[in-house]
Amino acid sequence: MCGIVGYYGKNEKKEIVIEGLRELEYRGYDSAGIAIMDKEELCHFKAVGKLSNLETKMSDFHSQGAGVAIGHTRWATHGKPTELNAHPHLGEYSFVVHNGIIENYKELKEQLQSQGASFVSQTDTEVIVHLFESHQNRLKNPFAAFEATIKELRGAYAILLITKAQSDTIFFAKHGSPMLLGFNTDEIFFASSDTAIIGKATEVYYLQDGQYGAIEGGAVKLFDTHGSKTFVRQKLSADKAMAQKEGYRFFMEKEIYEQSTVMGDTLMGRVMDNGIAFDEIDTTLLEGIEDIKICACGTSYHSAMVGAYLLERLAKIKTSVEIASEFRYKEPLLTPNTLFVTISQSGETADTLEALKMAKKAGLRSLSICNVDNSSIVRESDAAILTRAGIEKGVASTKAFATQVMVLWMFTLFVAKQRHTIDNEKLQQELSAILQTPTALKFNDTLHAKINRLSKRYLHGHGFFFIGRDIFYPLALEGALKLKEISYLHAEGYPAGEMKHGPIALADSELFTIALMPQTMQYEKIKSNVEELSARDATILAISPLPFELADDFIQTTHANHPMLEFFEMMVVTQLLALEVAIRLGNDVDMPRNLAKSVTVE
């Protein structure tokens, strides 16, 4: 999501940071900042909105001669996009940028709060550099100080620190977020992508979770729990397009991947010990709350059904789904005593915006669920949940559907303990299960090679059928949605039960049948609608953690303990077979035809 830059050298340092920031765009960011050691004083400029605003506040300043700066393109966690908000963030005489989230920074900043420290943000970044400080101030030491910071601070984090304390040091800190080290003679970069430092560096060493140091005196001092490391540079690539991929042919592939770790930025500071925690939400949002509408489109539509399954079940609050271009011209019926939630990736649509416009006139209460701060939908909603997918450039969405599945899991689980509606042991069943969601989501070459030798036997026929039961339906209609917009190829959803009800009559040997079988969940009844398919001949690949002798492919699922868990697995493997197939018949993955990323027309 956001981009961190930092430069040690004696160039122009206000160039080489704006231009290492630019090569982050692609991450996505509402605001950048930066700041510069010149001359032994700090020069910090920050903007909203583009880079191009930050250039426009610099363009009188220029620093000369030896030096260091550290830069930051921000995409908002806690707080709103503001030139307060935006990084790097300064203390008394220090600066620093992070990418991240500081899980324990609300116990931080109140111990810092009584110790006299002034706080002007509202995010979690800004502790660290008043705990350095603070440290600082009793040890006079920057490096012991800085260790001692980040010995305190629990969660994922890249940070780079400046401060006048020790001006011609860059302090770094890597865990859980991306962070490496360019070269090039005697200059050294910093940067969260490789993107950012490729035409200026020739080599490079990414730092491992744990690592931290400082570069002194054109030194890079390296350390971690035991002790000083020693490190080797490995030669940088030089194209810019395959950096931006990381390797991975496609940005949908590369997205598919990160999934793990962008679902961990999700649940960040809102998975507690007793329950869900959400900053966003004012716990007076639902009172006299008696039932919730949740409104949307396409992709954020299925996550919507998956959201009213567990609203339903463990909130025990009657829950339905609209679809908002329909929402709009059925004249519905709409009372003070319902929740309105609006889902959208980008906060434009213009569909679910409209509708939420229609329940804000109708006196309804309005939740958002959205992957831009600042966006339209957000703007206009009471309240906004944040999903933290970062940007998304593949126009077929997966880590968007993905986040917005767990928020509405997570919000559930807030939703039922404020109503009473589930008991301390179900509670810590599905918070331990959120907690594995990560996991789920990885997966090896092994099994994404079994897809790409499966995929060559499902590019002709006449169509597929995805079926599934529970939520596992809604999965069916997200795995056809996914094949046919970057394949071509006709895909249907379908409740598994309801295939007897007619669809079963296109059974065939040219009809393709993507059975979803999860143990935890009607595992005999899914069994015996695919049986049916099967005995009309049609061709049936399952995916299941157990075998199931009557299937033509066979895709084994490891994760059997939760529905959920179970839920994620098959949904990476449905989204890699999507993937795998489009790319055999020779598609643009990332823009498929006829389509945009955000659709804000009718």
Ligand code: M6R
Contents of the next structure:
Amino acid sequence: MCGIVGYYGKNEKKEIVIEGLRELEYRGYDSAGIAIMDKEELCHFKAVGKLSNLETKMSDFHSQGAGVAIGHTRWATHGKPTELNAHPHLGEYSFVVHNGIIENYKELKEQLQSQGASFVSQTDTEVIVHLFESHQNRLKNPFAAFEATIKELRGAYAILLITKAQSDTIFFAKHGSPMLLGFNTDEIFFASSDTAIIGKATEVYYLQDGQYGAIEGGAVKLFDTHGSKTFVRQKLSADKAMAQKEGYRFFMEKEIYEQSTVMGDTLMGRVMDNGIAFDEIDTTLLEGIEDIKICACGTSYHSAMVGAYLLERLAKIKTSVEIASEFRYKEPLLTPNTLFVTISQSGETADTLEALKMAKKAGLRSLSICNVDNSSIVRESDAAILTRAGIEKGVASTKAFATQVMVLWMFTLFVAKQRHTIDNEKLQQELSAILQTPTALKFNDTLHAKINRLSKRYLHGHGFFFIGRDIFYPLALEGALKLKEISYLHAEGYPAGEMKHGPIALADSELFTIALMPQTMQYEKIKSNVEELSARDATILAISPLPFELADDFIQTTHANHPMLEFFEMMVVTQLLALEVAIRLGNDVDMPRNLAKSVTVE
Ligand code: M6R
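What would you give as the form predicted in complex with this ligand, now that the form predicted alone is on the page?
In what comes next, the whole complex appears, and the chain from above leads the way.
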């Protein structure tokens, strides 16, 4: 995650960098730092915790004249949130800020240490600055040294580097982590997201993966592996809210599109060759645990249900799921060998928080899966795994749900390995499917346009049934919740096999059935359930990789080889359907009536 800001110009550099970092603070706030080249002197400041701590520390500092500055707000991946681990990282005469993960940092570090470099942090980032200086000492050419450095890095990065060896320059590189350049008449900005420079820059260029270069004497030198590049700036909106939406009509739409990228953040540093690593938890969390209880509300409850299927199937551990508002008053029987897991996007949901307090009081060990660090639920829990979805602004949860499900899937494998319930072949299949998920979440304009066209046929009727089996049953519940939250149409999620036990009585042409028909999970069973509905004249929208002749409408998904990949692809389809129906009905998708993003009341 992490946020990066850079500045080249003659205005007060401290203010510009801090203001930019404030806009990016949601990306990480366990520490922050700034390095400024001030009158040929490299000054730097770092502070643990929120940005306000850094501001206090710098209150007496003011930069003067033209120069360069880089800043960073950190979300720790390697090493604890300490000042030494905070960016910018210093070599002998240069500073670097970085977002991403340098996968080969251990090899590079050993090599640099053997040449005499001394490291002070536990981060992967520090290798960049030492590597740069080792090349610079040899080549005596900062641009060539930076280029040589970039060529040796493996992994994901957005990097800014400043050095006394060329004090009026910012070197930059991007590969897999976001970075852009902003411009006005005589200033140049860098940032991880354009919100950091809105109101300051009038034009922007979004760097592409593999691009690197330098700002020298006010001019941009841009390169990629094929050599020097020209680039075209585009106008940057002055409207912060519009720019934050990056051209999408609603935040929810943007967040649906973002899912592939944020999933990369959720996986970062956690998927290893031989299993799943969670820095946040240690193996003692599971010692003596005989069963798991997962407690949540709304969308988070639906991800909990998916988690329960996965945990029982792969980790062979008894898992139950509770709606928090019910759990609180049912006088539940709690035993200390149960791990109590809460799931929450906001970390502030009152029912979930109170349920957690009850479980703790009963002596249960607790784990939260949450999107907001330092939230009440995270603070109350013995351990927490963050979902890393980034800020979710749309009230209807999308990317938070996707990342919750992913964390539960990874947690399942973590537990399964510890309990020896998974063999290596199966584990490798699961890890490989996990790594394919960001791709499964990508979709093209054709699919979106098709759903937009289809949506006009689904604006009336006396109700929607979303149906699915197994993990696609909670997905059906979630699809129905999304639709009702933002379209205000009545929708229910049902296990497909249950329709004949009552709800099928509603079937007629005005009953819309959204059928989740994955190829890899009970296809024949769900097909018969849908045939039963079709025979009663229900209108069927089938979502499947396999053509289904009884469907009135059909959205074809990919022939994936793992149910979870089908799950994520179908999830996107249901989200887009809800979005397009709601937009056609003229509703405020981001702020639907009667709802709030964080439900802090009972
Ligand atoms: O912040 P939480 O995940 O604890 O919130 C729980 C529910 O209020 C939330 O998921 C709600 O159902 C969303 N609006 C769903 O889109």
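Take the two forms, find the largest set of C-alpha atoms that superpose within 1.5 Å, and that set is the rigid core. Residue numbers count along the first chain shown, from 1. Keep in mind that this is a model prediction, so the values were computed, not measured.
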Val530 C-alpha shift between the two forms of 2 Å or more, rigid core reference: no
Rigid core superposition, Met517 Cα moves 2 angstroms or more between the two forms: no
Core-aligned C-alpha movement of Asn53 between the two forms reaching 2 Å: yes
